[in-house]
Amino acid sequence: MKIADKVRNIFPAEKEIPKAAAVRPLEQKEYLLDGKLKRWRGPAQKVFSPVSVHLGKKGLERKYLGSYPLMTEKEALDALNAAVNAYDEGKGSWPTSTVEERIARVEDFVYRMRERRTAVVKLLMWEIGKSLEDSEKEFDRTVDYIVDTINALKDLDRTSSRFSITQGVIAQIKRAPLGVALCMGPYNYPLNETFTTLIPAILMGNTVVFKPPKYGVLLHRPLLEAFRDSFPKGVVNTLYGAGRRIIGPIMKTGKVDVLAFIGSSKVADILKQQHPKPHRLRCVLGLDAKNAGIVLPDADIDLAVGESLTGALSYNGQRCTALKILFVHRSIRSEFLKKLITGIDGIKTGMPWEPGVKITPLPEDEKIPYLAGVIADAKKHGAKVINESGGLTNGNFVYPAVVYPVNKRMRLWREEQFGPVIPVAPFDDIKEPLKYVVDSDFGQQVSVFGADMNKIAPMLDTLVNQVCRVNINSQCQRGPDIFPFTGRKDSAEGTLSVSDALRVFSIRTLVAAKDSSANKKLIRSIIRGRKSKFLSTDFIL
């Protein structure tokens, strides 16, 4: 069957959806506020899957998944005030609880979360079009991340359990929470990347207002009871609706102490500017990226093609860590492109529940015309789509397109396409791709494919001062989660990893006293009498 025919028949009839994959509409009428599930009686946002159902002569119809609350400024401020009251200027039960107590609560949450795996995975698959295999991986990776973060906090607390005596001063140095955190994750990893900020924020004693992304809202509904039952009231509060309507009022109060946001730099700038006290706002931002792959003339072409395909097209290229542009040395471009096209031909396209599927429908309606627009712009400036049916669409499905040769006049040269389009540019001198990386507004990662250490070594010394991760003969990626994940320029602010996230949501704080007999006696009495939860030598096993 020709590719065009496959694309034309990509969507199933209702009866062709496997029973195990079928989903019932979820009409969410609840939200979590101050430890209670409140009933929403206002307007709701309907949710449609990127997956359409074929109705024969009637054409395609998007699968209806349910609805969620469209909240107003009032509910937004209620959620913020609940978090502010729970923090209570640092006197609340959560910020003053011991590390051991907070860990026990999060461990309870993980236990409850695991029980809801099937429901969350199925909604992940249907809401954002992520394959069943990748949806399961996202859930399991999130659970592993929480467990690893708990273990990292235990290590951090063990280190902090001792006293330091220096220059006549006794001190105990620990980490304290920052206050109220506003956490907003991205639609491409609505569970995992949201929880990589939400969980560390909670563990460090902050209280949280949590807004799911525009796509991937319903999948959080099965976890609301787990949040309610695992944490004291006001520690976690949820918000739903249009960001412009509910987030602006929160930021303008100046009561948000930490902004954890993963999305576009434009939106992040707007949010930061709305805060009246910017120097009091700690920002943890994962933003745009235009990660380049650089294929040197001595590269293992099969390896480079395989990693480039995975790097550019995993989850349809909708990853900030995806390879967004490839620079291939002119001497090997013909062989590289031929194998790249052959590789795309072998990628399985279809519905998220199909085994081994890699290319699925896109959740963003506006992404379809956007991708068509950047491809048309590239053609206008001299490029071509060189693979069969590249860029062909059907509903929310877009077949991968290889666009060659791209140049700096094209939007694909500078814009993050965030979809299944692979721009390829030839180069003769290594200075050309290096200059691209230097001139780019973004500085997250880069991949280098080659074998000559005398060529790669000096490249590394340049690239590590432009991006925050250089991948040798491998695709760009986030994991393992113990590694730092951040970026330069407009790509990030703050660092996320299992241990770094704990630090970014807290601040080093110490209790100090002059080394005198009276002070030693006082401190000893506080510790032995367990009068303070901060000043303590308790050791977590």
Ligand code: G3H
Second form
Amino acid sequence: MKIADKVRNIFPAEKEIPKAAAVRPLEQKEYLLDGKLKRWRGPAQKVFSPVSVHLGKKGLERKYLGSYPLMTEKEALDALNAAVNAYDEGKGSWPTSTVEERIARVEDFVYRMRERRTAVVKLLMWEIGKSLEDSEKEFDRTVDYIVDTINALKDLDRTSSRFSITQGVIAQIKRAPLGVALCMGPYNYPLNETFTTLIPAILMGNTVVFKPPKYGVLLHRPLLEAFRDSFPKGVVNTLYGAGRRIIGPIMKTGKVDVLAFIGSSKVADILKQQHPKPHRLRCVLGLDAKNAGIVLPDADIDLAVGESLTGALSYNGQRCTALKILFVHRSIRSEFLKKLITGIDGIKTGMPWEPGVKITPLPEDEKIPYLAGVIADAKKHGAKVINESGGLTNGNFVYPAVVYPVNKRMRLWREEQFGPVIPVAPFDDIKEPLKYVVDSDFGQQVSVFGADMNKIAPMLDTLVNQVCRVNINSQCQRGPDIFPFTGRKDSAEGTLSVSDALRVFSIRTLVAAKDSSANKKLIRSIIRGRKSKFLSTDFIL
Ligand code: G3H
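Can I get the form predicted in complex with glyceraldehyde-3-phosphate as well, since the one above is the form predicted on its own?
Full complex below, order starting with the chain above.
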């Protein structure tokens, strides 16, 4: 079948949706506030899938998935106050509980979470159009992340269970919570990237308000009971609705101590500026990126093409770590582009439940005209779409486009397209892509494809001071999750990873005393009498 025909027939009729994938609308009326599932009686936001069903002559209709509460400033402040009260200026039961107690609660949560896998995965797939396979991976990766984080915290606590005696001062140094954390993840990893901040924040003794992203809301509903039953009241509170309406008022109170946000730098800047006490606010931000792939003349072209395809097109290019521009040496560009196009032809397009599918419909309505706009702009400045049916659209489905040759006058040169468009720029001198990376507003990662160590080594030494991960002969990516994940410039603030996240959601605090016999006696009696949760030599086994 020709690609254009495939795209024209991409959406199924209702009866063609397999039983196992079928979904019933979920009208969410509940939200978690101060340990209770409250009933919402106000307006609701309807949720439609990026997947449409074909209604014959009537055309396409987006699949209706249900609705969620559209909250107001009042509920936002209620959620914040519940978290503030649970923290209780650091005196609350959660921030003063032992690490062991907190770990036990999170273990209980993850046990309950595992039981809801099927429901969460199905909603994830339908709400954001992520393939079933990748939705399952996102769920499992999140569970693994929680388990690994618990183990990392045990290690951290073990090393801080001892005292130091230095220059006549006895001290015990531990990590203490920061206060109230506001956690917001992105739509492309609505579960994983929300939980990679939410869980470490909780584990370190903070209390939390969390708001799911614009797309990927309902999938959190099956976990509300688990949150309610696993944690003391007020430790986790949920918020739903338009960010502009409910997040601004929370930030303006000055009561948020940590802003954990994964999204655009534009929104992050607005949120930060709303907080009246900038030095009180700690920010953990994962922001924009425009990761470049640089293909040197001696690169293994098959390998570079394979990595570029998955790097640029996994989940339709909607990953912050996606390769968003490729620089290919002019001497190999013809072979590279030929193989890239052949590779695209072989990628399976379709509905998210189809086995092996890679390219699926996009959740953001506005992304469809946006992508058409950046392609038109590139054409205006001399580029072409060089693959068959590249950029062809049907409903929210966009067939991947390879745009060549891209140059600095084009929007695709600098804008993060976050979609299935692969801009390719030829280069003659390695200084050209290196200058691109230096001049870019972003500094997350880069990929370098080549074989000659004499060429690659000096590039590495330049690039590591421009971005935060240089990938040799492989695509850019976040994982393994124990590796630090961060960026420079407009790409991030703070570092996430299994162990780094525990650090960003806490602060080193110590109890210190002069090494006198009276102080030693006092400290000994506090420890032996188990009078303090902080000052303690308990060792987690
Ligand atoms: O969207 C940004 C994600 O953190 C990327 O993670 O590289 O594992 O897809 P990934």
